[in-house]
Each structure stands twice: as structure tokens, then as C-alpha cells.
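First, one chain by itself: the form predicted on its own, in C-alpha cells.
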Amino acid sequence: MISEYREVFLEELEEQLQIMDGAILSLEQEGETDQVIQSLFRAAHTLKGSSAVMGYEEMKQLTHEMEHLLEQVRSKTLRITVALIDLLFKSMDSLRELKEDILRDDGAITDVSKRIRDLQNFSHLPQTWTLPVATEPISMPKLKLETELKVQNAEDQGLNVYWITLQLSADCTIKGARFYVIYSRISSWGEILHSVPDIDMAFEQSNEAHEFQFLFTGSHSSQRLEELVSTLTEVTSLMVEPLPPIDRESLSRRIEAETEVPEKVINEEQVQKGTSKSQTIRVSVERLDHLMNLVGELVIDHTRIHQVERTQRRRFSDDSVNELGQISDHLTRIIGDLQESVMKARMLPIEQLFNRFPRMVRDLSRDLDKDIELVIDGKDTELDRTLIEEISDPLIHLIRNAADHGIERPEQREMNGKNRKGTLTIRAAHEDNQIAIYVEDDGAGIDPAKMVKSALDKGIISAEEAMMLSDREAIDLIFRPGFSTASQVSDISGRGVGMDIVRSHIEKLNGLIDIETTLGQGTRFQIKLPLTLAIIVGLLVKLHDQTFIIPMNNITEIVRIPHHDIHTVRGQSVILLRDQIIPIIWLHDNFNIVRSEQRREYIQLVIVGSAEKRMALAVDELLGNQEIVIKALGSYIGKVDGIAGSTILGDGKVALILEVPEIINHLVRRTVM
């Protein structure tokens, strides 16, 4: 019985893990708020309950200890520190390992007893408010935009800015009044830009608080400030920390963001809502796939009805033909709406994938000792569920490469006149009936000369090939198996397999990938994917008397050129298109089809692409585009090189669908040989 609910539990588990990851990250970056703590506590409590029902004892114990710790934070007996954030993140890693155990379902269970002991020991530590000064970094509250502007103004005036954190004696009975006195004394030495609690809320909050924080600006040194604060009575603990210089580029972006799109507000609302339920039900993917297959059959039948209507209209002109036309038009609208509805049911916001990256970039920043700001845009962009699962690995590799090889170390960036903090941007959008995903960094860029040298050193290309490479082709070497510019292999990169995996995944999804890079300024990877893999739009082309279909998402453009524009390079026919050399393939030769004897003045070329490669397919005639449903060739025929499958046309004939990545790879293999 329990196995029937396993899939539902796993889906809920992933949702709760994402909520918890986001909440812990929010605690680290934006400071402690009641809403975030409550959201985190609620997610841990939910997981504890559901894992107990399912009989996953280790997960129940782990979430129980996390919940116990968070309860202390919620009741203000434990404060958020860097050590606590790290422990919570490690506990999340353990939860994900337990999730993998459930997915494998082989009986093996990860030992999380040490993590449970860590949580128990942490919660049993004496949490007094008289800890020695600065034993560990304290989580500072995130500043509002107006406060950051005040900090910037103070820096411009040459003033120092410090965080003053102090704790009062537990014996202090009138903490609210004491807070006012301390606030007044510190204000007399300079200016308080921000305080916790806020001066306007002091009456309500300071009587219960033990610890106060002040963002102070003035001309005093930190040592002099410590001497002054030490003279205040009933202060038992003190820490004065200089505020790092304000990131002015980040501040400018924040001003633009807060004045244009209130996305941050939306995110906070999502965290606050936590597990709020909408009017939805869970449907298995298999049922949606079956529904999509039925829609595909309808699309094929409708294409045939439309063909019959056109045939009858050429033969007859009575009312019955007009009525058939009306029925065909009505079916067009109904099937179109039905197809769109089913496709939308399979769509998920790419947010589900993007939410994994903030934690990953945080860990990479620490491991690489770099300061990286992650900017995510287009979270609401919807993508087919299958594509979201498939595109995950390529994006992870691109992000790891950008962090490791793209963004420089802070000191190097400073020497190059850049902000010490690097920016990594991930963006998704609908473009031209496709999904475009961008991974962009403001790092060092890719040096073509360095790429060629590295490829030569590793024996990936010959000296002769290196001489003929353009800068663009040199940069595309990054996708060659075994290629890497890293001098040392690390846990993050250097083995030369990451970008090869990116290319193969993009090819598998019938997608395209392009690189734009400027030395010293950064690199942008652009990935384009079809909206769905079930029903696609194809271009019908004629080769002699046979019809083939080229998937539209593989087509970059169509050109018509005179024969004298075709050149030969090393025995291969090519064209020069906007300074790019593109090889030509006569599909007739590939499929043993006789070329037309009639030599025409112009030749039709369909420029296609797969991942980073581009190629021109020579065809006899363009017939137009049409929605098609990909059908397998069946076990009797089996796999045919260069053919992805088949479909049924409106006249009832079968047309073969070209497998562009395989055709391109065939040419590459032939060229290498």
C-alpha cells in the first residue's frame, strides 16, 4: 500500500527540500526574519510527519533534530550564525542522500547518524548571551536600499562605517530604557544609519532582546569606538566590525530592479506562502504522455481531412465541399486548443530547476575562494517537464565552468579594474517559439589562442588543423572530448568531460548552443531548445520525387545561392555566409537518391545546426512547413542512420524525418577520416 504513495511522497519531498534550501540561503544572505524561520520550520515539520508515515526512520530523525534546532531559533534562544547555517546546509545534503536511497530502492541506506549527533550537540551547547566577543562571524541583517545609499554617501565623505554588536547583562531589568540610553550615547559620536531593533519599535521589541546591533558611521577608528562603547554600563559583550565597501554596481542594479519589477517582493511572498495549496491535482506523466499521443493522432487525421477538402474543392464546387471546409476549419481550432492545453499540462516553470543553483553557486564561491553574485531572471518561463530534467546537467556544467574558469579571483578582478565581486547571470525566455536559456559571466572571456595551444598540447588537433582554425572555430574546441585549459584537475573541473557532456545533451534534445565571448569582459552561452519533443513543426522538402522533413528547431535559415558561390575546400563543398564557412551536404548522396539532371541556376540550401555545429543541406524543392507527430520506424526496420522517425502526411503517404545531429556528425567523422 505504501508503495502506491511513494511517487507522491517523492514529489512532496523535492518541493519541501527546495523550500528549505531557499529559506536557509535567505537566512544567510538577508538575515533572520520571522517569516523565513517559520517557513523553514514548517517545511522540516512537514517532512518529519510524511517520512514517519512512509516508514523512513532516518529521514524522520534527521528532520526531527532540525526542527528541534529551528524551534530554539524561533523562540529566540538560539541565534543564526555562520556555523548554524553550515550545519543546516549539511543536513540538507544528508536529506538529499536519503532521497537518492529511496529512488534507488535497493535497500541501502546512507548513514546519517553523525549528522544527527551534530544537530543534537549543537542544540545542547550552552546558548548564553554572554559569549566571548567575536568567537564566530555573526549574521548581519540585510540593509534596505535607502540605508545602502546612506552608506554610499558616508563613504563618499571619507567616513568609517561599522557594525557595532553588543549584548546586555542578563540581570538588566529595563532593557528598553537601556537601549534608548545606548542609542543616544552612540549617536553622539557620529550617526546611526540602522539599528536592530529599530528605534521606532524599541518599546515593543527591546525589552525582550538581549542583543542590539547598530550600523554606525563617523570618523572614529574601530579601536577608539570599542573604548567608547566599553564605558557603557551593563554591556557584557561587544564586537565592532568594519562594513565592507559598498558594491556600487550591485547597488545600481538593485535600484533598477526595485524601481522596475518587484520580483524580490514576489519571492518573499512565495517563501511566506510556503506550502500553500492551489486548486490542483497530481496526474502521472504516463497519462499525460498517452493524452499527447492521442492528440498526435488527431493532428495526423486532421491533416488528412484538410488534404481531402482541398482535393474535393478542386473537383467540385457544391455546398457539401463548403460544409467540409467549415468542419475542417472548426477541427483546426478545436485540435489546436486541445494540443495547446495538453502541452501546457506538461509544462513546468523552469524555476524548479533554477532554484537548485543559488546553493550550488554559494558552495562554489566558498570552494574557489571567489566572490560571486548569482542573478536569476525568467523563473516563470515554462518548459516541457522532460526538457527540464534533461537540461539540468548541461546547465550545471556551464555554471561550474563559469565559476571556475570564467570569473577571476577578487584580487585579479581588482587589478583589471573590475568589481571584486563577479556576476553570474542565468536567464530563460520564450523566443521564436523556442526556449532560450542564457548562462553569462563577467569574467575573463575565452582566449582563442590559448584554446588552440591547449588543443595542440593534448593532441586533440593537428598543427595543420590549428593553422586553419578561425577564432570562432578555436572557441568551439571547448566542446571537443578531452579538451580542457585547466592546468590541474580539481573536484570542480579540469577533466575535459564537462563541455562534451553539454554538447551531447543539447544534441540529444535537438537544441542549439552558441558562444559569445569578449576577452577580459566575459562569456555568454545561449542554448535554444524546442518547447516540446512530442509534436514538432517540420519543413517539408523534396529530394527528386521523395518528401523528407527537417525539424524547424534545427533550421537557422534558408538561402538560395547561384552555383558559382559554391567553393571547394579540401574536397568539401562549402559556402561563405557572413564570414562563416559552412560545409554543404547533398542529401541525395546520403540516401542514394538520384540528383536532378536539370541543372538549375540557383540551389536551395537549408542551413541547419546541432549544438555548436552548422551545415547546409542541399534540397531540390521547399514544400512548406507543417505540424508533425514523430513515429518510430518500428522494430522490423530498426534504426536508420540520419533518420529520426517518420510521420503520415495529409495525402496518407509516409515521410521520413531527418535526424540533423546524426547527419552532421556523419560529415564530421568523414572529414576526420
The other form holds:
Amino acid sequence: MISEYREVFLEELEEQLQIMDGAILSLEQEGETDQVIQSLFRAAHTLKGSSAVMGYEEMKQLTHEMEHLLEQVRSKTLRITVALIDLLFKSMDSLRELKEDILRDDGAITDVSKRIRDLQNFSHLPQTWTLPVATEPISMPKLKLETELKVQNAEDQGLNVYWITLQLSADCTIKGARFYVIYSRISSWGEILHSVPDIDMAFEQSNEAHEFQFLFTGSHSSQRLEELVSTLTEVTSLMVEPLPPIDRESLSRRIEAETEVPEKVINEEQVQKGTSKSQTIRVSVERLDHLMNLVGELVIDHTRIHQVERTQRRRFSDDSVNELGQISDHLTRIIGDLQESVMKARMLPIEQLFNRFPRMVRDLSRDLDKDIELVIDGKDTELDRTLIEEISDPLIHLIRNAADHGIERPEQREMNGKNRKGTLTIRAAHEDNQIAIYVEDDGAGIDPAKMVKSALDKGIISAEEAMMLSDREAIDLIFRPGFSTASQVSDISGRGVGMDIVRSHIEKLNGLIDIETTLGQGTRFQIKLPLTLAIIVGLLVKLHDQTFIIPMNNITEIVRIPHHDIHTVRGQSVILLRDQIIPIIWLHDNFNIVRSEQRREYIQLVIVGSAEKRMALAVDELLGNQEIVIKALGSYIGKVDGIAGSTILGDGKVALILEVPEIINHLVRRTVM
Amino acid sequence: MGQVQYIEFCIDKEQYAIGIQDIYEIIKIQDITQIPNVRSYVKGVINLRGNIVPVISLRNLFDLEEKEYSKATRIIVVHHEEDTVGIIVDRVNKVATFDDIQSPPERIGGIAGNYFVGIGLTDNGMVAILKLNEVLLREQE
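Mind pulling up the form predicted in complex with the partner chain next to the form predicted on its own we just looked at?
The complete assembly is shown below, putting the previous chain first.
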């Protein structure tokens, strides 16, 4: 029972943590708005409640203190300062640590008592550095749509609309009660359209506050109003300002927008933030996996039906064959739709992952003393949830790299005539039925000469090899194991995880990573991933009489070259393709298959891999591409070198799927040496 | 009190048997997809109604000569722990029961005795009853 709740709690926790992270960041970058503080406060409050229910005492205390602090911010007795934001971020870290504790579930719990004390002490600390607040110190609250409508009405009736801002003297004791008195006095002169704090919440909120705002409409002139208000006792300062005219055009647009989708107006704040919730249920991933398997079976059977139809058509040509064809075509559509729907059900917007980056980049730029602006694009690009989990580490690594090695220090950038602020762009998009993710910086770029030197120094390449490298190949050295360009291992990116790990991780997902760089202008990493892991598009090829499948994602191109274009370098056949030397692999040799020795004039090569590790697989015949369902070979067979799994083809036969990264990394070494 | 039933089959002239409770089904020889670089007696995989099933050859396992598959060749599909495995045999004879089962000698022909549960005696001669776990697990070496 409790473990079921635990799952739900953990999900909620992550959700709220992300909201908080985002809110704190926006406090820091855009200054304080009531709305942001409100959402931060609410998230802390929610977590306090649910962690208390779940019995996570530390988390409850921590969120309680955060809530308390935020309450002071909300009631304007505490100003947002750099120190406060730091503390809030640190508290977020503690919360995440506690979350990890819960995930591990081994009883060990991080000690957060210091953080709790920091929070408790904070409001007593002298506050020195106030952040620039985006709006004026006394900001005018944003108006709700209905309030704006009231304002419009009042204006139409020729009434005046004012903001009345007043402060109570500090020694006024029961401020909440004063507020009510003032509220009722002011309403006796006209109508109060809106007040801060809200009259309904006044008792909860206003005891701390000593500044009130009223949106007042009446026939009085501002002078008269000031005279009236100044008769109120215990008011120390007073300001009466006419409300700036309302933009009627945009107002009517808003009304239209909100009346068109009435169900979304339930919570206006959500509408504004664009996070309105549609109706959802939580489904376990297992069930979705099962569904996906069933769809996979359908795909296979359907390919077979199609095959049968074609053989039948060759033999007979009567109505029944035509009918079979129609049914088969219809099935194609239905199964396609079904497959897409199930796939979509497994998809999540990449937002989940991307939302972690602003905070990360913020920390990075502070630690590195750099000025980095993070641009995130394509947040709502959807991909398979297992992919999201898997891609997170490689992306984090790329971002760290870009911040650490890519983007230069502000002084340096200025000297090079660039904006002091570096830009780091993370972008996701659907491209040609794949997911493309870009990590791009406008930093120094990669210097091929430096790469070669560094690789030489580290003994990764020989002097002889170094001579032969093209610029492109030199840059691709970054993917070699043991390579790191940082002159000193830094805390940020030098954690023993190299780009080679990043690449092998991505290749494990049937993806590709590529790099583009221009010296002095920046570097761009491109990651391409399949939409889903269970069903892939594969190229069917023949080696002698056996059919193999090469996942389309691994293929960069297919070429047909005459025999005399094959060169031999130290016993290894290679071809030269656009100034890159690419070794040729005869998988026949690895798989004990007869090499078709008949000297055809041309040879078919499938170029696979990425960056510096490109290989040309020699095949005897190309049979075309097809959607295939990956099936494991099972534990009896176990892991086979170079084989990722199998699939069932249209004719009912089993074909093996090549594991290209493994072939590139392991099998080749064997043949070359 | 029913007697334990066995499926009796042949490799060359030799007769073997597998307990019927271990058998999932018996099918004709199929297209087998070879798998590179696996143990020699693993012939490959077949498609059994959408499932990938590995098949092994007893001939190879027992170091007997290879022989072309014929019309009589069968694959006996058995359950083995979590997996389903097919065993290629020359011919399936019949369902049999044995009144008299003797413990196996150390070697039967050239084959280690621990592959067998025992030797069943019938009117037609001796039938070696396979110890499936031993036969299938040999690959774990």
C-alpha cells in the first residue's frame, strides 16, 4: 500500500521541485512578481503537506521552513536578495538529496538540520544586497480578467479609477483588523474592484503586511480622494494614482480566448503559464510495454499477410485476391495508427528533462565565473520515456562541456569582439521521423591543431597517424577514449567521463552523435535518436544467402563503388569518401559466411557509425528497408557479438539485427590487427 | 496410477526418449536462421508462431556425424527454465512407457552417462532417457 503511494508521492515531488526550480530562477532573473512567489509558496506548502503524510520528517521540516520564509516574502516583510535566492537554491539541493534518499529506500537520510537552521536564521540576518526588482518597488498587481472588465464598465460609466496605496505605521498592532476597517471606509466612497491583500484572505495574510493597495472606482477626483483617505488613522503614507487606460483591444481578445475554451479558465494562473492539465490517468510503464509488444506482433503478422497476398496475386488473379489486398491495405493503415497511438502513449515532452538545465547552467556559470545565457527550444518535443531517462546523462555532460570548455570568459569574449554573455542553446525537434537534439554554444570552437597535439601528448595517436589526420578527423578525436582537452581537470567536466562514454551511450540507444565546430565561433553537437526503442526501421541486406538487418539509425549513407576504388592500408581495405578514409568490413569473415567471390564490377557499401568512427560494411545485396520489431534472442543463446537481436520477416523467417556500435568498436579491432 | 510417458525418438539407429511433461510440441524441420559465433551444436533460431526459439542438434552435441535433414526430421520443442528450446532429432517414433528403467552406465557409446536419467528396456531394445537439464545446460560451461 505505502509503496504505491510512494510512487505517486515521488512523481508529485519531482513535479513540485521543477516548479520551484523554475520559480526561483525566474525570481533571480526577472525579479519578483506576486505570481511567482505565490507559486513557489504553494509548491512548498504542497510538499510540506504530502511529505508529512508520508512520514518524511526531514522533508517536512525543510519545506516548512521554506514556506515560512516565503510567507514573509509574500507579505513583503522580506525582500528578495541574492543571499535569499542562494539559500532557496541550496534548500532545493537538500530536497533533491532527500528525494534520492527516498528513492534508494535504504533508511539512510541526509542530514539537513544545518539547512533548516540556515532557513530559520535567515530572516534575522542583515540583508545587504538587494536584487534589482524588475517592477517598481510598489508594483501594481496584475489584474484578473473579470476585474479588468469591471474597470472597463466603470470607465464606460464615466467614473474614475485609481490605485490607492497606503502604508500603516509600523507600531500598528492588529493590522488585519485595521485593513478591514480601512476597506469598509473606502468602499463607502465608491467601489473597491480589487485589493492587495485580497479581502477574503486578509486575516491570513495581512497581519504581517503593512502596505495595502486598493483599486477604487468612484466619482471623486484624486485630490478629494487623497483628502478622504488621509482622514484614516494610523496611515503613514498614501498615494493615489489613476489607473493607466486599459488596452481594450487586447482585453477583448483575451475574453474571446478564454470563452472559447471555458474548461481551461478554471485556474487562471495555469492558463497563463500554459500548463493547463488535460484529463489524464497514470498507467504503469509495464502495461504500455505490453501493449507495444502486442503491436509488434501485429506488425509482424501483417508483413506476413502482405507477403502471402503478393504470392497469391502471382498465382491467381480473382476477386478474392483483390479483396485480400484491400483488407491488407486497410490493416496497414490501422496498424500504423495503432502503433503511433501506443508510441505516443509512451511519449513525454522532453520538457521534463530540459527543465533541469536552467538551474544547472546557472550554477555552472557562477562556478566558472562566466556569463552564460541558456536558450531552450523545442521543450514540447515528445520522445519515448525510456529515451528521456537514458539521454539525460549524455546531455548533462555536453552542457557541462560547452560551459566549461566551449564558452570563453567574459573578458576573453570581449577581446574577441563578442558579446560578454555567451549563449548556450539546447534544442529538440522531430526531424525525418527521428528525434534531433542540439547542444550549441557560441564559444571558442575546437582547434584541430590543439586536438592533434593533445592526442599525441596523451599517446592516443601515433605521430604517423597524426600526420594523416584531416581537420575533420582531428576534431573527431574528441570521441576517442581517454581524451579530454581541458588542460587541467576541472570540477565541472573532468569527472573521468569522456566524450567516448557519451557517444557509446547514445549509440546504445541506436542513436548517432555528430559534431560541427568553427574556430572562434562555436561548437554544435547533434544527437539523433529513434522515436522509440521497440520498433525500428531497418535496412535488409544479404550476406551470401543470409539476411541481416542494419538499423537505419546507424546508417549514414549507402554507396556503390567500383572495385578498383578500394585501397589497402596496412592490410586493411579502405575507401576514400569525401576526404575521409573509411575502413571496409567484410562481416562475412566475422560471421563465418562465404564471401561471394564472384568479382562483380561494383561493390555495395553501407556506411555506418558517426564522427571519426565510420565504417563501410560490405554487403552482397540490398533488399530494401522495412519496419521491424526487435526480439531478443533469449537467455539460452545469450549475448552474441555484433548481434543486437532478431526479428521476423514477412516470409516468416528470422533475421538477425546487427549491433553496429559493437561491430565498429570490437569486431573491427580484431580484423584490423 | 499412470505410468510416466515418454516420447521416443531416433538418432541414427539409437533410440532416445524425453519425458512427455517437458515437451511443449513437436514440429517439422523449419527454416533455421544461423547465428554466428555460438556454440557449435546451437543450429540457430526459428520462428515459432512469433516467438524466437533456439534450436540445438543432438547429433552435434553427441559428436555424431552431420546428416541432411529429411522428411522425418523433427524438432522437439521443450521447456527449459524460462526458455523454450528446440531439439533436432532424426525421427520421432512413438509415445512410450517403460516398465523397467535401469540406472545409466558411465558411458553409452561415446556419450557421457550423466546426460541420461536411465535406460529404459523395451521389446525393441534399449532406450536412453535424456536428462534435459544436463543436455541443455551444457552450454553454460
